[in-house]
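Encoded as structure tokens, the following chain is the form predicted on its own, with no partner shown.
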Amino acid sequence: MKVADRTFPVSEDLWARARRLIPAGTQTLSKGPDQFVRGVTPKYLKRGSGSHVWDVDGNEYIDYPMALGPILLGYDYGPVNEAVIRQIKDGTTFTLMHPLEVEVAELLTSVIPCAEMVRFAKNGADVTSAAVKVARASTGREHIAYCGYHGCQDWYAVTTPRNKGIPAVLKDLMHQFEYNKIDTLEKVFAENPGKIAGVIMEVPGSDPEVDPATGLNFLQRVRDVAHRNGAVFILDEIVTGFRYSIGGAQKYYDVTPDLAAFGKGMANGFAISAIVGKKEFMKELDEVFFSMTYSGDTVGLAATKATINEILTKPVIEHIWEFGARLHSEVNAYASRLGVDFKIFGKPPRGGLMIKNARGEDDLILKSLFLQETVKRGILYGGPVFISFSHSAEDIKKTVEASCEAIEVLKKASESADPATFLEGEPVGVVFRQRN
């Protein structure tokens, strides 16, 4: 495949306005420039259409992270934005509430197996937050067991390396459990006897393992061990809602959570997110303080409604499980065959890049080759790998030529004496290190 030369002098220009404008200089850490390969990946996108984006500078690439989820249908999609349009004409927040507020919550009881009442918000934070302040309030508990990320906000940021200007007495709240280790959680429950208001967990990319002693699955464990010990069990399906399938991970491995929260997906790329749940704790709402100006914006309500009509319409689900599970299969076999420790990991809708070295740990000097090789060919990879149901044929078999490639890159650099002398500019960081 032909590596392009790419040059990047808008982007530089924009950079280096925005650190002094901007703290940190980006609105979202894991879009920075420390996420990517500085010097060979644009530090702007400026469009994008199906799962295409361009550069400021013009350059084109295939996307992957597809705006760390949100992207589910495609960038630009016409039926989404359409609708968008449409309610714009009409007004995008009043006075008094909207019609759509209605709408969206029936069709969103009609689709996911736990949701019985629902409320809006604007960030996936939001709502996982407003889901521990529902099981605080219903149980009369304050201590939460958490397992995975789950957002910005101090309950549950104070928990990881980011927890500056956060009260450091909001840590003693929080107990951490692994995921497929259920003993982790029972050993919380011990250790908290009549403590625990909530047990919230999201799915990484491997499946929830099942016990065969009662054929339960992981989740399916942690919900039965949460009601046994009176907590209530949260679900936080912000990345794997409308992913996994209409309904979720939670239809998908069929276990039924007291409560969930939705996001990224569920608008195709527009501001929105949703608390949903048995009606039991979700009326605990009518007196949690949960309430801002934009929940019920009409924006995103309207590219919801659109969204969820595709994927019941359209063959979503099918097609970014099966292109998925192709980029997975032909990539990681790949690399199999070079005898690179390289694998594309975690479910077909959506995965992550894992690279090790030879003693067999996670390598982030080859993690930031394989990006850089793969964005000098035109495909911008990140921390997920996204499919959406605009990635085509094509898009598949020019990423797999790419990551193909990639990998051989690789494998020169790692029999090398020091694989760092193959990296064109600097080595990609981490926002903090997340425990499973």
Ligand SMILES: Cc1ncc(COP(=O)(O)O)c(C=O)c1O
Contents of the next structure:
Amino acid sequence: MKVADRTFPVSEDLWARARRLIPAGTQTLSKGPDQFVRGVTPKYLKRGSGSHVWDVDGNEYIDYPMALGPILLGYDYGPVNEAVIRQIKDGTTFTLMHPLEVEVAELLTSVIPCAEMVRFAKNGADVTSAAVKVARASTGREHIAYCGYHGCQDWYAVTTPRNKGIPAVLKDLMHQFEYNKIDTLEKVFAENPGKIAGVIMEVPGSDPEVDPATGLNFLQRVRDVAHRNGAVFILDEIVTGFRYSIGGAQKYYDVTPDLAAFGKGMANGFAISAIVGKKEFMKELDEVFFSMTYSGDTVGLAATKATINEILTKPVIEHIWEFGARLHSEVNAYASRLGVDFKIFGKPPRGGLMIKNARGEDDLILKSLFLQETVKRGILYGGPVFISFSHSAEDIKKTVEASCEAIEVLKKASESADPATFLEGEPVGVVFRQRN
Ligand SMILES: Cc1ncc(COP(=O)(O)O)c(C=O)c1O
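Since the one above is the form predicted on its own, can you give the form predicted together with this ligand too?
And the full complex, kicking off with our chain again.
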């Protein structure tokens, strides 16, 4: 495959200006330059069409982070954009409520198993935080058991290394448990009797294990342990929603949470999120303070309605599963034939890159090398590997070809005295969002 000679003068100029004006340089940490190989990757994208994006210097790529997940159908996707443009002409936000609030709430309750009532917001963190507040309000307890990533709000961010500016006392309320290890959740309850208000978790790349004794999967067991202890079970579906199935991971894995948080994926890149759940818990939002200027923004609502209509009437979910499976299996088979410890892990609609060194450790130099060799071949990989409805058979073929060539470079580098000498730019930094 041809390795293009790409240059980034416009990107670099923008970045120089951003560093003077914008703390951290970026609005979203996972989109910042240190998550990519500096020197060989553009820093700014300005246009997208289907599964392809163009950087500010005019170079074209097949995209896999897909804006970190929201672009489920594709960039510049006709039916969603047309619905949004029609809505913009009528008005984006008003002095009173808008009918779409009711219509889209009805739509969500018709496709998401746990959704009896709905409230909207803008980011994932808005609604995971609302869910935690509701759990606390309905139980009169304050502590939370958590598993995975849930956004930048204080209650969760206090548990991360980026906890500057957050009262340390909040950390005492948070208790981590591990995916597929039910004893770690049972321990949290045993050590904090009568204190845990809610259990919040996301479903990471791998399947929940099934307990041979009961036939219940991990998510069902978490629900049962939470309920046995009087806690609210919250499923964070920010990533899995509208991706694993139209009803999210809860439908796919047959578990009905008390509350669930949706965001990315529901509006094909327009800003909207939703907390949904059982009426007995959602009713708490009659009194819990959850009110923002743009919660009923009609653009996000119109985009959600059009996106769900596409998922209901076209084989969107089937496509992302099938094309994701093809990408994972062909690239992984080549890596294992070459004896390189490389894997696109996870479920077909939601993957990630795992690259280990000879000591079996995650290796940022080798990961950087893979990102470098693929971006030079026109494939923009990053942390997550998301397939959209617009990724074509030709896209997957080109991506497999480029990935296999990059894996050959990984092999050469791993066998050399110093793999870092193969890098043409600065390696990626530590990924903020932990894999679990
Ligand atoms: C599982 C999960 N929950 C919550 C969030 C927070 O969403 P947002 O960044 O839209 O606030 C994310 C974001 O990546 C996520 O992956």
